[in-house]
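Next comes just one chain, in structure tokens: the form predicted on its own.
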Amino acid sequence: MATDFSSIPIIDVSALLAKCDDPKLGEDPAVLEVVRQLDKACTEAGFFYVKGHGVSDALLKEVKDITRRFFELPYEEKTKIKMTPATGFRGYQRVGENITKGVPDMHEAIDCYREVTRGMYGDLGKTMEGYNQWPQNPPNFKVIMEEYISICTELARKIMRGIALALGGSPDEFEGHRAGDPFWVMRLIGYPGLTTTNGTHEAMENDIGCGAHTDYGLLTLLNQDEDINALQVRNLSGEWISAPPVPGTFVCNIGDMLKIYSNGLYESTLHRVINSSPKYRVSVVYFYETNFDTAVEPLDTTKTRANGTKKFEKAIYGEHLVSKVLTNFVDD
């Protein structure tokens, strides 16, 4: 249900964060002031920025620091873990090697999902069954990475909790059965500055960094580059909503899980990424999920009946998931 947004909101969820725990979570005022925030911000535009988070800048920044620095190794350094279907779509993608709805994406990326062992989701698992490539070099990015994982994993949890509350449920909606194994996906995604010709920035007709998607999930927590205004989210009538960096904050959206269990309130925005600076633009990009082989309906609470009878049929995100891996990747 998106609005016509002219802007994205920033919450501060430090004091959901601060009681979230506390089994007496839905009757704190402080905490309801966030839950109504974030109630608005996912009817309305589907994507907000988060503050107050905990996650230190100095995290923040090493984990874009070192994806960085992998970007600006030979091409034949990178490939060393480079992405097939052998390894469960996990590793290196060169730049255009990423489709979305067709048409090549103008990054780099490398992409990482929770790990999954062989025969552990039957049948459904099995094109994700894999480890994920850590490169070698630079020194320390598995930990690094591991690390920031755990963090985001955690927080986003938190995030849903409040979520949990602003669709009229119990904080523990989303544990269980439901999201209590979560599923996660990260990329890491570097997209290239403008070609310089005769001193001028050209921009080629299909030089879109990432095309107009939704997200697969439940919630995504983006940690960008602060200096480069590139990623567009758009409202109702279609027009394109800068979301400019805003130092410290994560910006998160809703996917296509979270609108289904929302049944229709909560809307994972199409967005898309055009960088038009001269620089290297990166971002790391954490997906929070379902559990891998849950099959995702609308809750039944209060506020998704309020919206009427129920408006999507049963999805398996494990499927969803599956069926966007192997359309979003160009093997070679």
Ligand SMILES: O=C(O)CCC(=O)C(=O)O
Given for the second form:
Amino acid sequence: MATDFSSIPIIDVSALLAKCDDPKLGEDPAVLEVVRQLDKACTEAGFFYVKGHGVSDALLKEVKDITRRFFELPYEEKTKIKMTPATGFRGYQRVGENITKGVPDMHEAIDCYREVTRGMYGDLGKTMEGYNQWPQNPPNFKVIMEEYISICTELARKIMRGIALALGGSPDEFEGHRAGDPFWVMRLIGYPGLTTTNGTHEAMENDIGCGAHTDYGLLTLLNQDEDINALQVRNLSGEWISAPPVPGTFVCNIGDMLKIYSNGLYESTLHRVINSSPKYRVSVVYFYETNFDTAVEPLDTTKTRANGTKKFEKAIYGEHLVSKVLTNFVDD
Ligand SMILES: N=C(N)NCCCC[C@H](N)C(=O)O
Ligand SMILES: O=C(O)CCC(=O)C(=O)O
Ligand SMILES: [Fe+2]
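Same protein, different form: I have the form predicted on its own, so give me the form predicted together with the named molecule.
Next comes the full complex, and the chain you just saw is listed first.
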């Protein structure tokens, strides 16, 4: 449950990562300190910055750089990897093609999802069947992004072990049938800056880069441009709190499935993007999800913390994702 937070904490996760697969993880004082900070941040804001994550600054920068170079290409080039239902909604979407609560978002993006082969999840997976569409240009795009995805998957798995402890469970709570075979989503996003006419700033059709929404899965790792303040997070009173760039960190936030697992102790907090700078903004967003076909319901430990009441009904992650994907795009 969110509170009236006014800033977003920074958590150094290095102690957690160092001991992550140690069976005595939950007894180490330095790890428990990280766990305490995770629990506080997840309870109060649903958002936190992560440092001490071990991902090199060079890689964080490179994925944003090649994303920016792709978006600089002419439209005809970008649309060669156009997102369509036939590719399981993977690929390029132009500015205004993604909609949030019915309003076009002022961003362009490449959407990527873990591969789903034909018949893999029966009818549940049909919408998402397909392979990622990687551009030929810039060269090495696929190789770099696939390396980044595997590093993010590993990092998110480890942070989730800390969050499992924070929820009073065993570190393995999100392994196995819950998220031992995690689905993932990656969005490479570009937000045009305000254009200048006669020395005055002028918005495009609207100025919302991405409308207020929650993320769908477990944990999001956001790698945002270093010099533009555009991401905003909503607190309990409805104020929008800035999540400014903090170089070398990820912004992490909780998704809808973790809200359910935590029985509402943790919130999937509303957030939005407004790029009111004149500069083009890039973000590379990795979403760590549950197993595609898993049924998500509050963990027993969290029911106890909520006096035995279960606040959410079962949800199938894949159904939740598909319902979002099918309503996220304008028809053209
Ligand atoms: N996979 C994730 N979480 N994507 C977040 C995109 C949020 C905007 C989308 N149009 C929406 O309304 O959800
Ligand atoms: O670009 C950002 O800072 C956030 C994007 C976001 O919230 C999303 O894609 O879910
Ligand atoms: Fe988001």
